[in-house]
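The chain below stands alone and is given in structure tokens; this is the form predicted on its own.
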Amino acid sequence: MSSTDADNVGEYLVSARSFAEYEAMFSLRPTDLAGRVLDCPAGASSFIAHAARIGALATAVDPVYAIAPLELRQFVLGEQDRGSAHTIAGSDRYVWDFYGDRDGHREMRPASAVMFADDIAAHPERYVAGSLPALPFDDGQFDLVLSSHFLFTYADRLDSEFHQRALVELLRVCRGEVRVFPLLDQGGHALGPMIEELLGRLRHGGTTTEVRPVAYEFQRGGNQMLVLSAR
């Protein structure tokens, strides 16, 4: 691998984070899952499958759901290999405590991908093909919206204007909180000026913004989530 692989994973990665990771990344409590929850973009995460098992009304949206289930299963399993290679290329940029070690991290993602693939085949109604910044949902349809490792992560190719449109769209479909994690790009670089500019625009438009610490850190320094709500 080249020295730049740690900074750029290449094509948008369809990752498969687990419910436990979501709990930690977004500081989720049982009461947070009492209403309607949207994961956007959800990729191959098993969050929706697990949340549904404990009684949550959870929906996932991602453009990759347009792929037929059998083909999608193979694709997302391959994506976990690609994601693991990217992570190992920059292993010194990560804190491995949550996973125990690198092997623990490597094993968690394929297991999550299989749970996702089984769930989308059995319950396709939970998974909607769509993408930011225009989602196929009604205004205020969800009580909580979670957005993991897309916004800010790909700041090298998605500009500030896209981020503003995407965040406004997440706010449109949410009557509660929008939570975004992490606030670093894929190479682990801070995006302070870009984020401050975006938050200033959102506050000017009537949005309440908060950068909130979380008890999870994988990318070094990546232990904050952005919380947005309408005033």
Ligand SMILES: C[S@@+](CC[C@H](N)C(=O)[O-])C[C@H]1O[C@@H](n2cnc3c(N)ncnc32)[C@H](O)[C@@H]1O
Given for the second form:
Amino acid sequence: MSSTDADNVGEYLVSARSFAEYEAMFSLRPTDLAGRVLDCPAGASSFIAHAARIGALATAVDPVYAIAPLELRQFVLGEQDRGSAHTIAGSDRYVWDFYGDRDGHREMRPASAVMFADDIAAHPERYVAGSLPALPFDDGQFDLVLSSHFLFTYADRLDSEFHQRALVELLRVCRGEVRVFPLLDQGGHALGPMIEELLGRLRHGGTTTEVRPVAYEFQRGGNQMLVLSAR
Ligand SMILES: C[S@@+](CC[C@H](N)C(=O)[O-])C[C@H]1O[C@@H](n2cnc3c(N)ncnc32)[C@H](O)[C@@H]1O
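Switch from the form predicted on its own to the form predicted in complex with the named molecule and print that structure.
Every component of the complex follows; first up is the chain already shown.
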């Protein structure tokens, strides 16, 4: 794989992060999960399945939930292989500590995808097909919205205007905090000027913005989340 391939995974990857990764990326504490939680986009993450198991009211949204469950199961398992190949191709860009080593990372994702596939088959009501920047939810329907590895990650193809519309939409459906991680693109590049301009526009529109450090870093330098709330 060339260095360009390590920079760009190709089609949107339907990845399957675990609850432990979400906890770390978003500095989640049990009280954060006391209200209604939205994961957008959730892909094949097992966050929802795990959160429901510990009593949280959690909903996932992603365009891939329009795919029939059996086909989706096969598809998301294949996606974890594609994701691992992409990560290994650029392995010096990552900090492996959270996973122990590369095998720890490679094994976590398929396990998470299987948990997701079992959960969507058993509890389809938790999984809603939908896309940013227009979500099929009411205003203020959720107390916490989590958004991992879509916004900023795909800044190569989603422009600043899309990001603004998407963030405003996440704020619309949320009466608490919107948390976004990471603030790097998929090649691990910082997006300082784009993010500063975007945050300036959001603040101008009445949103409180904060860039908060988190105790998780996989992409080198990717240890910050964006926290937004309506003023
Ligand atoms: C890298 S995955 C992230 C999944 C999950 N949050 C995680 O961290 O494992 C990116 C997801 O974005 C979804 N996606 C693509 N276009 C989208 C859109 N317009 N709105 C919302 N999600 C989209 C893809 O289907 C894919 O599941």
